[in-house]
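Only one chain comes next, encoded as structure tokens, the form predicted on its own.
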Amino acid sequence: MTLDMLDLDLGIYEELDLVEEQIRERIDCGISTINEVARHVIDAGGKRIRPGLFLLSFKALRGEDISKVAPLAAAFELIHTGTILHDDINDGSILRHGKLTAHQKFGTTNSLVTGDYLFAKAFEIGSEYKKEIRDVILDASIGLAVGEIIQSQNIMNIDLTEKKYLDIIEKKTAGPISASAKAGGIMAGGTGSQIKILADFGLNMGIAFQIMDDILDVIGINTKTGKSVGKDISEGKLTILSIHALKHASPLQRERLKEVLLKTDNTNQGVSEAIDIIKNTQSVDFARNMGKKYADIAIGSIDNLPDSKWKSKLKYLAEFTIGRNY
């Protein structure tokens, strides 16, 4: 089970249905393989955080005509879906949301090309809107690609700093989430300061969201997260939890954690030992507090927006992000 915007009482059920229709309409290209690969990822379920945040931001600034912006909300999900396809190839992932990853089921080439196709479709949708919107999509996509490269360059880098970790997740996760909120504000006709407020909200909420994902890699339940617990550890990806643990572990624990993080063929026992070290160094609590800090910054950042139920829903979403357990 994953965090799904439809699981939350955000009051945008009908609007998300319109976005879902746009997602499925836009991925249909007449080529059966591309359609099958794209549907495989979309049908597996997903959080729909980006289109949901776009819609809430749009409505928080009194945007009304959802039919005109639903395609744009869908574009942000298409970018995310394309990223999933590419990430799963890069990571060699076997499962996502409890199902075989697309490259495992359809092959690497088909999965890679479908990811490229979804990016192209998102840019095509963006071309239907004004330049300011196109720039938001472009900037987020560039940042996402740069973040992916920086992350790949730091696999098994046991000297990764907290600052560099935050830079990676800002680009890969928080940037596109921020772009969704910013675009919603632009389409609602918000002022420059209101649009910046929403962009800042999305950025800080996105950081909190990724930190919570990293926590769930250590404490999650496979049947709820849909992926193997300890996946980041087994792939040598350092997160804020392993960075903190390496600093605060005993010398013996530190050497064992380094050994696991630097191996490419870890056993379940090795990953379990690393998780125990992370837990014993209170790194989960440290990460949770950090995530809460960013969620609180996000919540506080929208105080100056006009009061409305949609502003309250944005705050609720940020609170839920750090409190979720799946």
Contents of the next structure:
2 protein chains.
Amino acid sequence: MTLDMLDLDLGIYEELDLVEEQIRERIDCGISTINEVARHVIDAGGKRIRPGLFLLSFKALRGEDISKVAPLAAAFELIHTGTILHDDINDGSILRHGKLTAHQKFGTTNSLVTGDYLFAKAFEIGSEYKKEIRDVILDASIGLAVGEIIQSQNIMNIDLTEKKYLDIIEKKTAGPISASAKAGGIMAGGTGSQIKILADFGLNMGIAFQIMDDILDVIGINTKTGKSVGKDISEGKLTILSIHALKHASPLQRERLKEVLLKTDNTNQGVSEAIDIIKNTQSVDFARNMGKKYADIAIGSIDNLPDSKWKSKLKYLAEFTIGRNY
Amino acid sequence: MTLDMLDLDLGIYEELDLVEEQIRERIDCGISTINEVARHVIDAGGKRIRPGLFLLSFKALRGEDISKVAPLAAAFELIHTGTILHDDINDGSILRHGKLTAHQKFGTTNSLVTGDYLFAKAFEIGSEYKKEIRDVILDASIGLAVGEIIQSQNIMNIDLTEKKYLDIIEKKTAGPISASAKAGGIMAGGTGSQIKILADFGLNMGIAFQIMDDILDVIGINTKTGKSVGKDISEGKLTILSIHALKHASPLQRERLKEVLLKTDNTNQGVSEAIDIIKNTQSVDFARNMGKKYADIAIGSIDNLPDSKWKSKLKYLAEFTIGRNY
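Having seen the form predicted on its own, the form predicted in complex with a further copy of the same chain:
Whole complex next, starting from this chain.
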């Protein structure tokens, strides 16, 4: 995936290595199945957006002792990993990044329970920190569950509004990303307003990030292990792109797009037609502009943080998220 | 279910009412699906063994302010409810207490995510208490996941040993029950050795409780909403009863029992034959004696607690668990 943090020069290679160590240490419980299932997701690469953002936020507010916060940075990745395991079961997804999903490879039970285990381990890490930090982790986790319920209730809801879409991605993606930034700020001993700035930065960057992810579902990525195109469409998961397309397509196109979104057993042909309709209605550009808008809000919002190399890296991360650099 | 705490005169009716209030308050998040799914399990009655044991342990060590601990007692029931939701998905169970399981009624996603939500809410409650309490909740939750993995790995393992069976039920049932007792003791300000006594009491009572549950799967219960008989057998889940039966059956019976345990699409006839083999090998008596042994250990272990009405109630609960009173 082109968004891999390792492709980014964020200046935190060593710190991310420490986090990786923590991730691996915490999933190692002597039960080989749990290790295998968790590593299937973790080793798939992933973007480490959450730990990366945590570390930059921590450093932007002059946090120094990485060894004290590395477990916490890892906790956000463990929650993310558990969420992927459960989401793939919920969505019935077969592939992720071109590899079999964990529940396809290891079965639903192993995947579901490893998710439970990872959540518990993340809370265990949280429990080593003060209540303010624990609350951040808990709020994000509860929001994730609520967001997933709302999202599943809106599968094949062709009347999904932009507002509701934003509510879902705020809870499911941007909330946990915001939580990472906020926690980094808290651990650095930032002031209330600095912490709020970082939380807002994470929230807006997270929205931009999810919008970009939704765009990639339509336009695809040119890598060997790229995300399969049209997954959202074939699962009937409406995004800002299909919402926009439904609004701006011709009546005939709209009916065809609806038909594909409402169908459970789509052919490649059907999904491909839906993608064409989305592209023809300029919905990709619309979404990209929207993503840029949120990334800009994020970038603008941290102007009031003290200037530093890390503040620039945060801005760079937000710009990278929406794909301005590629 | 005959083990309903309300059938028991434990002298904690009002306290359990406070816990019920907390349970209902904590699951109420404005998302009606989460409420409905959680209440489907919670309103099915259940035994409230965990909050009941928590409260008795708290009172046995002269804990007084119930309002301060009612949320914590509720947390153990929330974890139990989340576990039921996830276990029923893992086992593919259709019925529980004669009612449709939640995932059958509301779908896998709603059931899975409500489980995640309930775990997060339980950790949220835990986070309001000191680290010692949080550790108790976390250890139980992590043990639950590990136990579920080991259990699922041993589905249809006709070589399952008594030792491994005990390890599974210790992690999956007795551990969380022990945690409730331990947390009650901690909250009452008990000494280290008193808390250890309560934890041991809960552990042994929990093992006895699960053995009784396994017996009921074979002998059934005479109530309208009783547990469906032979569920463990038809799912290939070996218990102390089938382990004992496999060891003591005639070669012919053993082959037949193996056949049923290893079959995924058993007929009622097959399950019924397996039950007969289990009964004919005196495996019910064997299991009952084993359960009694653990209940006796539990009862004996609290002799060193200060005498009180609540200590007697704890003993009464352990006796009731193994069914001496009915």
